[in-house]
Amino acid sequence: MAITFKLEVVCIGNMVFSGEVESLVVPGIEGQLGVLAHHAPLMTILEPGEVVMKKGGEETVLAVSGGFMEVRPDKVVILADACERAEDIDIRRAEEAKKRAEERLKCPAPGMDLARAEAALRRSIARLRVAEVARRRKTAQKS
């Protein structure tokens, strides 16, 4: 039996996930960061991307728009700016947001905040990736 650890994912005051997991992969500011039980304590900034939690062969994927993660001796806490479960993502809206962000970056207006536009593009891409994982999983379960 694999060793588990407590994980809490909180978004705007709402508990999105609370439970035991065997592993966790998050989009850290310097790249993907994996966490297993008994990981050294740390705190990091999260980039927009996918949070992947695994337990007992099951994988749960969330899209986060950024935030923070703290690894403590007794648990891991993710404080996300925004967070969505794969099944809650509206693919059409995510595709439209991606298209808008790409258009803004193609022809930036004077004084436009490029970092904000790039972050919007990364968020929409993360949402689409997470939704695609959920779609593939449903298709595999039907076969």
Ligand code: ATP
Given for the second form:
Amino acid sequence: MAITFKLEVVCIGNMVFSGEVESLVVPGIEGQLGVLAHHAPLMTILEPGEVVMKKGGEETVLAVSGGFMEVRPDKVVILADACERAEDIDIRRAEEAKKRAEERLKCPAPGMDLARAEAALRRSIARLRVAEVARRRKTAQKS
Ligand code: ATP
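Moving from the form predicted alone, what structure would you give for the form predicted in complex with adenosine-5'-triphosphate (ATP)?
Expanding to the full complex; the earlier chain stays at the top.
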């Protein structure tokens, strides 16, 4: 059996996930970062993207809007600004947020905060990707 480690995902004071996992992939500031048991301690900023955790052949995917991850000897802690499980994602809302951000980036108003619009775009894309994973899984279960 694969070795597990404790993972906690906390989002604005709410514990979204707490349990043992075998592997974790997070959207680190320097790209996708994989974590297995006994990973060296580290701290990193998270970008908007997908957090994928696996245990016993089961995969859980969360959309995170950014935050921090700390790998400690006893557990891994993710502190996210906002975070949703696939089934809680409002697809239409994410599509609208994506459209808004794309329009802002296409014709930036003078003095517009480009980084903010880019972050909004990345958040919406992450939400849509995570929702799509859930949709594909549901379809696969039915067939
Ligand atoms: P919007 O412009 O639609 O508000 P946003 O990216 O600015 O999107 P955030 O500031 O990241 O939104 O999140 C605010 C709150 O709304 C958080 O609690 C987040 O979990 C929730 N949220 C945002 N978008 C969605 C969505 N598409 N589905 C479900 N919850 C969402």
